[in-house]
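Shown next as structure tokens: one chain only, the form predicted on its own.
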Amino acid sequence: MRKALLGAVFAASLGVGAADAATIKVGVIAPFSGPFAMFGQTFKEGIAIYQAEHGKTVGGDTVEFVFRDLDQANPAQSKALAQELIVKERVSFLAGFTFTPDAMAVAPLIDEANIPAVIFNAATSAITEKSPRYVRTSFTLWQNTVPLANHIAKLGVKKAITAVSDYGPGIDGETAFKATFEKAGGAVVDTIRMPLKSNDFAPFMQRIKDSGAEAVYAFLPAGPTTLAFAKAFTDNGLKEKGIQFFGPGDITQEPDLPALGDAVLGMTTSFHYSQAHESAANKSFLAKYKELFGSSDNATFTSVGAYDGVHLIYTMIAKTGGKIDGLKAVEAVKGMSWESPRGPVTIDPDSRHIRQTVYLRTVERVNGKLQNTEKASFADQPDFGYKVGK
């Protein structure tokens, strides 16, 4: 049954990218409804901005985006949607993917159909190891965590605790923090793994409080869970007790800052994008955001992941003359560098993951508005987790 299914997928892919094709379709799988709908919304906005700036054609072919809603992590449904996009919509690319299990689920399909999958968000290092047709324009937890763990150790923190969502990226973050912090002379006194759908964090806060840790490293997927965790940290008195709160920038993504309020003032995170990044490319990106959508308040790392993902897709189309062969398309962008709204980036030819500057940011109120102000930068950071232990 499975062999027949994949055979149908492969057969459908043979017509993809034919010389007479007038439209090249890109299937985007992401949450467009439900609690994580902000991901889908910002993906769409990033795509729209890129096409507003660069048009909807490449070499005479029209690039069309076809969207499919996956409201929460569900690898079986992700695979079913990918199958539909490949067989019925005859897409030349898959893209999007908010959660790691959903991205990994499509590996056999993209291999059989020989089409690329451009990851806009999902952040577990192992994803690109599952197929040579994956390429990623977001980040990994290893990439953002290693500089942060070293920074915390340099602050003189000796004891820390980790609290992460119990799935691929969270485990990557926990592993990266522990390995780096302990190598720098610190001790991780406890590791907490929280169910992905947790919404009551009081028991975890008590465990953090009782641990004797001076600092907590936390990772949860951006959205309602990070908002609830950050609020619970303040409401349960951990800040007053002097426990320092650190994590990757998912915790303080820009759309959540108004709701988080003063509770996150002074919080330090490490991340690859901030609205406050001072560059001509970012100012232009935010200006176009405001022009198209009336405000740039929702501009965040997922917007930029999609924006840069479209840049990669356009380049693949241009370099292959619209004849999309998955392996050749990915090969064509290995080592490619450009100036993103986040700063200078490169597609690593080995990991097919984006190398980029990671910034230490502190939440500050500037002109009455909360922002992630960049305080230090670490240039050309790779995915430190690629093939770890192999």
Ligand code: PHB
Given for the second form:
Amino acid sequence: MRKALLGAVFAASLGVGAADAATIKVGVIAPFSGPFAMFGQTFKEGIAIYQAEHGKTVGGDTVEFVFRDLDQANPAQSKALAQELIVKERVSFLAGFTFTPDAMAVAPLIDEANIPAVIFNAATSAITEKSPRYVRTSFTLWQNTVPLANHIAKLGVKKAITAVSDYGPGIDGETAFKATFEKAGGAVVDTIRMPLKSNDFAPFMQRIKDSGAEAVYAFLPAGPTTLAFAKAFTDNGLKEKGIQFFGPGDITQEPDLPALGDAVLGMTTSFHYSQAHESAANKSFLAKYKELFGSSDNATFTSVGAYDGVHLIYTMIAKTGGKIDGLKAVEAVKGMSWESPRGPVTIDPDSRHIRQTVYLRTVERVNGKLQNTEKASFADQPDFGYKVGK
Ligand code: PHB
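Starting from the form predicted on its own above, please write out the structure of the form predicted together with ligand PHB.
The complete assembly is shown below, putting the previous chain first.
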């Protein structure tokens, strides 16, 4: 059965990019329902903005996006959806991917079909090592954590604790934080790994309090999980006790800021995109957001991950004349640089991950609205986690 299916995948790949192809399909796998639906929605918004600006055709071929809902981390289902997209829809690209296990699961399929997979979010360093056909336009935990850990050490914090979701990106965040903070002279007094589906954070808050740490570094997937964690931090008196709260910007992403409210006011995070980023490219991105969707309040790192991901897909199509050979397509964007709404970016030719500026941002209330105000920047940051330990 498996062999027959893979055979079909291979046969489908032969049809991909045939000279007469008038429609090039991109299969997007992401949560479009459930608690993480904001990921799928913002991917869709980023795609729509790019297509509104650049049109729906490249070199005479129409680019069509086909969406499949995967509401949570579920690698078996991700693989099944990818297989259906490749075999039945005959997609020339896979894209999207919110959760690391879902991105990792499709490696054998993209290799068999020889199509690229453009990752709009999943942020564990090891993903791009699993296939030469992955390209990533989001971030990695290593990329955002190294500058943050150095910053925390520079503030004079001596004792820190980590609290992360117990899977790929959380473990990368913990490892990156510990390695960097300890190198800078600090001590990590405890490392807490929380089940991905935790919603009661009180026991973890007690452990943080008991640890004697002056600061906590936390990573949880953006959305309801971070809301519950940030609320527990305040409700359990950690803020009052003077424990400082840091993490990558997933915790304070713009669509969640109104619900987080004062719980995160003054919090410093490190990240690659802020809606408040001052640049012409971001202004025009936000203007298009408002024009198409009535408001740019949802503009966040995942909208920009998708927007830049479509830029790569369009470039791959243009540079390969619409004949999608996965390896050649990926080769065509290695080393490519452009100005993203987040700032200047480059596709690193070795890791196929996006090099970018990482910003330290502080949550402030400006004209009544919470925002991530950029305070410092670190240009051209690579994925510090690529091939670490190999
Ligand atoms: C991931 O699973 O890689 C992931 C999910 C949500 C995030 C960041 C990373 O906010």
